[in-house]
Each structure stands twice: as structure tokens, then as C-alpha cells.
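This document starts with one chain, in the form predicted alone, laid out as C-alpha cells.
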Amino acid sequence: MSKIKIGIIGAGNISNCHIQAYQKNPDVEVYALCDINEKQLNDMAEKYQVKRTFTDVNEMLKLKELDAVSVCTWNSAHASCTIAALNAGKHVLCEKPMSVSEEEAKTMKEAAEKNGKLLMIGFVRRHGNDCKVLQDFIRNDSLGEIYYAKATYLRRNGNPGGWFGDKSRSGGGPLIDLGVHVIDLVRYLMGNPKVTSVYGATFQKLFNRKNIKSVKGYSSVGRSTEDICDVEDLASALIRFDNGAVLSVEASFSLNIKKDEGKIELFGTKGGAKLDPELEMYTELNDYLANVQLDTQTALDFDGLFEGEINHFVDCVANGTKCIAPAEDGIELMRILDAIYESARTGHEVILK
């Protein structure tokens, strides 16, 4: 068999994550790189000795060979390039979030849909180890009835910088950057249930913390002096799903906080358990009040987390397998999100229907 052919879309961070996970795959190549900035382009290029380089996505979709893409841009472009992709018969990997509204997100889908290819989301964390041993008591039902959860996804001073704070560009702030990753991840724990209502608030405060002198949590490749920072700091929220669950989530760029914070808490009828990043669980044993802490092997590990995920890509592509993070559920994270910014705008409860 041939090795399917893979184009990269967007050549700045995230982008090494994709490249370097669909090399370590045997059954692929990576065969086009594309992206507006040409010194950046040709870095990559070099790196990772990609032959066929582009600074105009359409002319690279005009490869008849290329058999799918991984769109890595920023996060206002995901929807054109996604929907230019499909409609030139590739199979799409988009990078979270889906993109900057639920009704480009719809979009999106349609052309999947028309095209008859594949969209997947990149909710990266659905691949972790940790979440499939989550996975494996929850369906157990070790856990009972999830009817409670808190995620925080919180950094100090953690601003990238770049196109992160644009946003024009990024669509907000650490809510569509880092939220994403965990109202997805706690989301697909319970089965993926629909939102029914949200309240929100978001707060510009501390901005990205340009006086201070020590380096910053978090660096991107485009970052400059002449940053735009015009995201939210900080966004806080609870989510109502339609299972009658309630979730609270946090998440920050720039926070007065001791240390850097990234953990999911599910609170069960019949138990507990927290991922941070191991996994631990609560629970009563013989009447008695009991906490299991799994060994090592059930903590986060983010070096297996893109191989994981552009594996299953691949899989999906080259053998019609049934794809964990499909369309459908990046537009129900994008109703989130736009919920969230919405409330938080007007001070007021958002209710879906």
C-alpha cells in the first residue's frame, strides 16, 4: 500500500506536535507544508525536510495525491482553510478550537458532510492514557452518577503572546485556548451530554503582565513587542448539561496564583476522582471512607498524547474507523464557548435550547 500523503496547514508551534507524531507513523508521509510566513515556512521545511512548500493554501489543496490535512493555523483561519481543504476532496484534522464561533463550526461540518470526507477535531486530551483508565471505571460504574465537576486550567503569568492575545485572530483568551481542553475532556467523560444552560463572567486585568521581568510561562513563535493583548485574563463559568450535571470551570493567562494549575475533578454517587495530572479516586470501602491513588502509569503524558491522536487519524482515513472527536462535538464546544462570551457580556444566564 502507499503511504497516505499528509499537508500541514499552518507551520508555527502546535504544528511540530502534528509533524512529528505523523513521522513516527509508518503508513504515512508528510508531504506539503504551507503557511503565510516564509521564513517560518522554510524553517520548518528544513527541519523536518518537507520538500513541498507553500505560502498559499490553494495551491497547495491543487495536489491531486494529497490525501488529508492537519489545519494548525490560528484559530480565525481554521474554518476557511478547513472548508477549503474539504471541499478540494482531503480529509481534515482541525486543531481545537473548531473555530472562532458555533456558526462557522456548522459550516464546517457541512462541507464534511457534502464532501463526503472526514473532519476531525483535534481534542487532543480524548487520547491520553489517563483518560481512557477514567474511562474504564466510569464505565464500570465506580463512579455512579457523575452529577458534579470542576476543571481549571490556570497559568500565573502564561500569556504566549503573538496571535494568542489577537483577538481577531485567536477569538479570545485562555477560555478558547485552554478551557477547551478540559470542558471537552470532562464533557466526553460523561458521555458527551448537550448544554442547556450557562453563566459566564470574564475579566481583563492583569492583561499579559509586560512589566514583569521574569520569563513567561508559556512562548510562541510569533511573540513581539508589539503584541496586541485584547483577550480576557481570566474566564470562569458553570455549565448545565442536559443530564442535569452541572460543571464549574476556570481558566487563566495571567492569575495571582502560587503555581500553575491544570486539573479535572468528577464528583459521583458512588465515588470520586480527580486527574492532576495522576489519577486519583474517593470512594467508601466496607462502610468506611477510602482514596485509591493508581500508580504512575495513570498520569497525564503529553509526549503520547499527539502520536495517540494523529494515529487515530490515520486510522480513520485509511480504515473508515468510527472517529472519537467528530464534528459534531467541536460545534457543541463552540455553543459553549460562545455561551460563555455571551453571558459574560451581558452579566446574565444563557439558556440553550
Ligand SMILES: NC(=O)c1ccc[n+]([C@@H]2O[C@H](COP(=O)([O-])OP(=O)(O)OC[C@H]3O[C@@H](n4cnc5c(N)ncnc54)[C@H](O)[C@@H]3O)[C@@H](O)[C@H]2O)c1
The other form holds:
Amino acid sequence: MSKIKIGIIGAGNISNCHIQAYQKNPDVEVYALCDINEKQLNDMAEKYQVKRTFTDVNEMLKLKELDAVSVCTWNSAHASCTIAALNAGKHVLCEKPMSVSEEEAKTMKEAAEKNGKLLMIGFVRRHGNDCKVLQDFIRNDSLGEIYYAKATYLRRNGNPGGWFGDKSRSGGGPLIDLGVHVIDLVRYLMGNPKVTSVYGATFQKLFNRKNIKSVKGYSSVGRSTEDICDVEDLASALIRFDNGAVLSVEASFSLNIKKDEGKIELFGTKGGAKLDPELEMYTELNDYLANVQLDTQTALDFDGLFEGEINHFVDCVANGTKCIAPAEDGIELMRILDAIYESARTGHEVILK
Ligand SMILES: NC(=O)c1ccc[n+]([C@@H]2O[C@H](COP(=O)([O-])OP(=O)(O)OC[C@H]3O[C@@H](n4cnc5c(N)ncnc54)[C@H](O)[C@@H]3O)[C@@H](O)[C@H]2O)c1
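Can you swap the form predicted alone for the form predicted in complex with the named molecule?
Complete assembly follows, chain above in first position.
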């Protein structure tokens, strides 16, 4: 059987994770790279020994032998690159967030359906071992009815700079960049309920903290004096789903907290669970309150995440396996994010039918 030939669109930071995972898969060849930034393109082609390079996505998509692509561009180019690839007959794995609006996301799904090709969304946390183990507990009803969840992804000084702060290319700040991961994971663990209403608030108070002198963390990465910062630096929202459950979410690039914090908590009638950094469960044993710490096998493993995601995409392409992160979930997420931004703008709850 000949190898599946993959093209990468957008050869920046996250494409490293995609390329390394593809190159570990014996059924795949990373066949071509595309980036509008020629230096970036050439550096990555040399690093990973990829011979075919393109600065124009449509030129790359003319390669008939190319089976599938990963779209790893900044967010505002996800829709155009994905639709071009689907129309050229390629399967697509598109990074999160699916797009910069629900409307765009719907056109992407339509293109996939019209061309009979797979469109998978890079909800990488769905592929984590921690997620699979917790799903197993939820399937066995260990948590009972999950009626409340909290998802936190807070950075004290973590605006990555570059396009991340430029709304015209990112579509928004920490909500669309970080919040998307945790909102999706909660929704996925709850069995993909639909959103019914949203109340959200966003703040732009600290911007990208260019005044901070410490060189630790994000303060030294990617930020230049020309960097635009017109996105929120904190977002907070309450999301109500059609199963009656409510999710409270917070995401920041800049916030006056002691240290960065990321965790997901689910609260059910029979027990609670917390993800990040390790899976913990809160339950009752013999009518006593009991805390269960799962072993380190369930800890979040960043590298394993991308291998899981890429191997699943390849399996779907090669064997027609049912995709666990389909376009419809990307659309639902964009619907939620659009509604949070709309609620923050108007100061009112947004009701979704
Ligand atoms: N799953 C995750 O955990 C995760 C982590 C980081 C980033 N991401 C996502 O990956 C995407 C890329 O992020 P990044 O950190 O790699 O950014 P990056 O800036 O390092 O890379 C993006 C690259 O896309 C290129 N590009 C932009 N428009 C293009 C186009 N039309 N055609 C070809 N190339 C184009 C840019 O020149 C740049 O080199 C974003 O959507 C981001 O949200 C996901």
C-alpha cells in the first residue's frame, strides 16, 4: 500500500507538532509544505527534509498525489485554506479554532460535504489519555448527572505576541485561543450538548504587558514594538446547555494572579472530577467523602496528544474510521464563542435556539 501523502499549510510553531507526529506514523509521508513566509518555509523544509515547498496554497493543492492537509495557519486563514483544500479533493485536519466565526465555519463544513471529504478539527485535548480515562468513568456513570463544570485557562503574562494579539488575524484573544480548548473538552466529556444561552464579559485592561521587565515566559517570545494588541486580555462566561448543565469558563492572556492556572472540573450527582495536571475524582465510599488520585498514567502528555490526534486523522483517511472531532463540533464551538463576544459587547445574555 502506498503511503498517505500529507501537505502542511502554515509551517509555523504548531506545525512542528503535526509534522513530528506524521513522521512517526509509518503509513504517512510529509510530502509538501506551504507558508507565505519564505524564510519560515525554507527553514522548516530543511529541518524536516521536505522537498516540495510552496508560498501559494493553490499551487501546492495542484499536486494530484496529495491526499490530505493539515491547516496550521493563523486563525483568519483557516477557512480559505480549508475550503481550497477540500475543493481540490483533499481531506483536511484544521487547527483550532475552526475559524473566526460560526458563519465561516458553516461554509467549511458545506465544502467538506460537497466534495465528500473529511474535515476534522484539531481539538487536541480530545485525544489525551486523561480525557479517555475520565470518559470511561463517565460512561460507567461514576459521576452521575453532570450539572455544573468549571474551566479555567489563566495566564498572568501570556500574550504570545505577533498575530495572537491582532484581531484581524486571530479573531480574538484568550477566549478564542485558550478558552476554545477547555470549553470543547467539557462539552465533549458531557456528550456534546448544544448551547442554549450564554452570558459573557471580556476585558481589555492590561493589554500585552509590554512594561513587564522580567524575561521569563511569554514576555520574551514573539513580541515586538510593532505588535498590535486589540484583543481582550480576559474573558469570563456562563454557558448553559440543552441538557440543563452550566459551564463557567475563564481565560486570560494577562491577569493579576499569582501564577498561571489551568484546570477543568466537572460536578455530578455521584461524584466530581478534576483534570490538569492529573485526574482526580471526588466521591463517596461507604458513606464517607473520598478523594481518588489516579496514577500518573492519566496525566496530560503534550506530545502524546498530537500523536493521538494525527494518528486518528490518518486512520479516518485511510480506513474510514468515524472521526471523533468532526466539523459540526467546530461549528458549535464557534457558535458559543460568537455568543460570548456578542454578550460581552451588549452586556446582555444571548439566547440561542
Ligand atoms: N492545538 C494546540 O494546542 C495549538 C497550539 C498552538 C497553536 N495552535 C493553532 O495553530 C495555528 C497556528 O499557530 P502557530 O502558533 O503555529 O502560529 P505561527 O505564527 O507560529 O504559524 C502560523 C504560520 O502560518 C503562516 N500563514 C498564515 N497565513 C497563511 C496562508 N494563507 N498560507 C500559508 N501560510 C500561512 C504564517 O506565515 C506562519 O508561519 C493557530 O490556529 C493556533 O490557534 C494550536
